[in-house]
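Only one chain is shown below, in structure tokens, and it's the form predicted alone.
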Amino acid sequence: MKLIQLPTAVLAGVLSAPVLAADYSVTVTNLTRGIYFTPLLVSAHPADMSLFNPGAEASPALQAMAEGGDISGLSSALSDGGAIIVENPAGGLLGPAQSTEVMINNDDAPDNTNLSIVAMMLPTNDGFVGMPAVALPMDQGTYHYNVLGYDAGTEANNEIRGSGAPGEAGFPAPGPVDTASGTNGTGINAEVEGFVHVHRNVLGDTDAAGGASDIVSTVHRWLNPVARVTITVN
């Protein structure tokens, strides 16, 4: 699997910029009321790489992450491109109002000038929190970024429990998501969009033992942004 290669016209100004080497502290904070993030993938990588491209079809590796939280495919592709990778810094799910910190030093790999972050959002069918290839700041200081929730467009948002395997309907419900979600939903009438887009939010219902959705509307609905990323240049 290859990561998305950005158009030459877009790269012209980026690639002419000087490379940078610095120590970075990257903190990811979950801003939602009741959504959990699966193990995060945080990476500093070259400017001609991107984990996803809004408006375009998702790669199989992005699909695996967005539908089941599997970051191995994206991580492997980043590694092949010489990126700096940090997997699962929170040691599991990152819950509402929780934060996790990552330290990145690109002294030995100064071409890794961009930062990308992804993780599946639970409970959703194929929703994910995504920071798409933001240029790392060069000057010392602290920088804040609001991060959106995206829909991979690979699975219909039927909002029922399932395996979380790519191509199979339903969302996984591990740990605290299992106890907070409903059961026996009949499913929301939805279609596969076919492209990555800003997530429309979940619908949910208030019937924990039935109804159309296994997502609880009073707990799991959100408004963008869903996360805040703080980068400190040391």
Given for the second form:
Amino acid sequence: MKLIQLPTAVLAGVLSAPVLAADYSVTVTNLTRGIYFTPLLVSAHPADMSLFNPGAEASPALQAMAEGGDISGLSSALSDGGAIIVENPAGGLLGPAQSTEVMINNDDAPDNTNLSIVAMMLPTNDGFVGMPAVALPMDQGTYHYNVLGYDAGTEANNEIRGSGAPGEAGFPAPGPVDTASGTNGTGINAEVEGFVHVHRNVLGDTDAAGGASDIVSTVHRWLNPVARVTITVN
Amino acid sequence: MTNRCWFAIPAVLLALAGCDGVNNPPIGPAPMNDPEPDPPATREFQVSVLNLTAGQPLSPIALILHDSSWEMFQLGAPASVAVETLAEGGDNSMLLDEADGDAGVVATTSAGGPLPPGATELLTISAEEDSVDLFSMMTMLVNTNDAITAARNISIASLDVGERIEITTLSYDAGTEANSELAGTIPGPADGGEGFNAARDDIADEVRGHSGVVTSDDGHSDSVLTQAHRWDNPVARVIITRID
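Given the form predicted alone, corresponding form predicted together with the partner chain:
Starting with the chain above, the whole complex follows.
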């Protein structure tokens, strides 16, 4: 009897000692009026990891996410680091005023103490919504975060339809982005910035069938914050 | 207070901080600092300023440590000539000279040059005091008529050695010069025009939140600015670390 009880007591002690891990629900809300978020990458990861650093050059994986919504590169890097990863919780684009919820439990991986969230903003050339490695709260409760729109600095903001492939000009226009965007823009004269920074917003124009931009100024502009993230510690 | 809170977080209290129930995430990983020994009656702070804009170099950063009797400017009130001089031409010398002569100011410092977009400036500022109440910072967005970004009256009294506060700063219009965006009126590299001019010809002689620039790409054909000079808030990330 004692032989059975002893390991049980030890196990109970181990489980009750660290209170660092918890069960979280994370809700992401698109606060913009006309911007779609590509499939979100939501991750709890170690504190020494980050998906992007303002002022620094974007990684190739960040570039692929920001220019075309491809989160596979960032996801593999997170996976290599032992992170908890949730991909595409909205099952596609997250439209204006829409929310999506993610459940994260780091009981079995308590080193994953920080939360990052990214997705491309459409229509933009290389704009993205970015929650930057925020420390997950420990105490029970509900916590709200304002999240900014960033420019990856990897593609000139010419604002015309084109490719979502890294290094290729233009923005991809799936489904509702196609419907809401203009056509036949001549392209804005813009340069690659070279570093991640707070997005200066799209310029757009009001000529749906021409003009300089295929982005519609009266529809697609935004102001920070572009998203609200709500974390509930269950 | 509301303005400061909108994008600001005390990083040391991230999970507890709340401004209208909103915790604002840090902009990104911050530089770490090794705490140093703590001799009495000295407060030293390392201040990191990151320019978050795409195309607005920031004029030499001005830092001021002070108490509540000194204030850089008030929203809705006319800017001082010193604030006007900084906001229109990026020249912080009058602001810092006047601050140095004020009984409520315990220390000032200036960066040696402008801060390009995406770049980080590291400054240190210290005071022979056993407590320092407040921190303020100001700099001009130089490709504008009179836009500034500022951190105002940030409480640093309770910072222990090794602790830090992270905030992000908003853009303000000094209200001292019309936002004409015309050639010859903007001192930054977009124009190379005039800096300070004593005339006050803005829509109101008051410091207000900035509405952004219009630019030639958005239909203001006489503007010397382009779409590349636009910005959204926040303009800068500031990390104040007490190192002594």
